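Single chain ahead, written as structure tokens, the form predicted alone.
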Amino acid sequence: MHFRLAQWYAQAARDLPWRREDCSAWGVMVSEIMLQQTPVVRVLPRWEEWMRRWPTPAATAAASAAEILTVWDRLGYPRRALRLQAAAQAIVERHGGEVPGTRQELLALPGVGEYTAAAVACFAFDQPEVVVDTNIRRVHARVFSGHALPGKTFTAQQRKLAHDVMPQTAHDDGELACTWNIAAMELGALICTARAPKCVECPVQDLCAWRAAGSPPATEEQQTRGQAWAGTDRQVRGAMMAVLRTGEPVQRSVLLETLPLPEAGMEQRVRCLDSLLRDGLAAEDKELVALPGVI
């Protein structure tokens, strides 16, 4: 199975800039942070603009928070942008401006979790770490466990499975293991999708436990429901950030009262603005609100 999926990936892989041989480790790290809970089509233009402006950790570390948040634009979860800058600053201070190449060193950076550390170590430095994202979890669940979906929680059993199905590394210094990670991820993104899997196009369809079982529907426990957007605090916060990214300070009262979300009550608006201020995504001075560093 490992070799078959690797061969499929060699033919079917998307040509993404952070996968190219000339992409720096920093470019890989930026892509991994941006791609969390965000589709590739939205990430591509933001990644390209980020790397044009700040192609190194040092350049990112020196940028203003307002610039960072403006370039992040509508990718969502903007605290990721500030955490990425914090990681860049730590890379400059601790590693001479070079992205560290081991999972443990990466984990020690601010805002870098288990997945990101393993992914950067694997995809930027060819370290055969076990990488598990949403797509890989779904592939594992179907191919090996016969489940339609993996459920919301990454369980201890799923973690063990991910380790157990990794190729051995002694014979090739982990080359196949690294390819297995990215190939399983790509299979989940292109073929083994959540809502409409293209099983007839799958290179391992004859080895898939879920297909062999007749492709049973997901149980309640296996469901992985997406997060709502309309009417949520995320939507209101996003609308406020869009106003602030125009660059000019705005009166607190004007920001609260003119937000183009008539369904959002004043209590929710105030709560969301206060949360942006607490998170360091906005700053306030004498009833004026702006991106951090603008006022």
Contents of the next structure:
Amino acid sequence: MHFRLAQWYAQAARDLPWRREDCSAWGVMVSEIMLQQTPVVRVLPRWEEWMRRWPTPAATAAASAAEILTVWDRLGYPRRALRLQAAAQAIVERHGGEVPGTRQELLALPGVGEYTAAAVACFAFDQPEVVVDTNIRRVHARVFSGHALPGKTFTAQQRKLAHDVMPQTAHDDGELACTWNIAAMELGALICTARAPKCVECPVQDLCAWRAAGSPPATEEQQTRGQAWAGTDRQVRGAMMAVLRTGEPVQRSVLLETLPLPEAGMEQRVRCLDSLLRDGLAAEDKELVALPGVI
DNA sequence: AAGTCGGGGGC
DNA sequence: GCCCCAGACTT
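Could you drop in the structure for the form predicted together with the DNA? We only have the form predicted alone so far.
Below, the chain from earlier opens the complete complex, with every other chain and molecule after it.
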């Protein structure tokens, strides 16, 4: 299976800037943070702009929070941007400005969890890590377990499966591990997609337990049940951040009253503004509110 | 283990 | 309109 996946990846992989040979470890790390819960096509322009302005951890560490949040723009989950800057500052302080190359050191950085630590260690430093993201979980669920979708939560059982199905040789060879991981991720992104998978184009279709079982639909337990959006605090916070990203400080009362969300009550608006201030995504001075660093 | 945290493009 | 997207963090 490794050989077939590798062969398929060699001819089908997208040419993404953070996969190029000359991309720095920092570039890989920035991409991994941006790609958390965010599709590649939306990350591309933000990554290019970020790397153009702040090509090193030191440059990122020195920027103002307002600049960081402005360049992040509408990528979503803006707390990721602040954590990325905090990670850059930790890299400067603890690692002399160089992105650390081990899973454990990476895990200690803000915003870096199990997936991102393994991904950066593997893709940027050729460490033989077992990488498990949403694509890989889905590919494994289908090919090896015969299920349409993995469960909602990442279980110890799935972690063991991912470890066990990685080729023996890849556990000691970083480059082999890298190919195995990235190829499985790419397969999940391009062929073995959540909806309408392109099984006829799949390089391992004849090995797939799910296909062999007749591609049974997902059980109700496996349905992901999308998070609600309309009317949530997340929507209100996002609308407030969009106002703040215009750059000018605004009167607190104006920010609270002029949101394009008539259904949002004042209690909710106040709660959301307070949470943005608490998260460091906004700052206030007397009655003015702005991105942190502007005031 | 469950909730929270953005935003947009595809179907 | 719903669903999903290279998750992390808190409770």
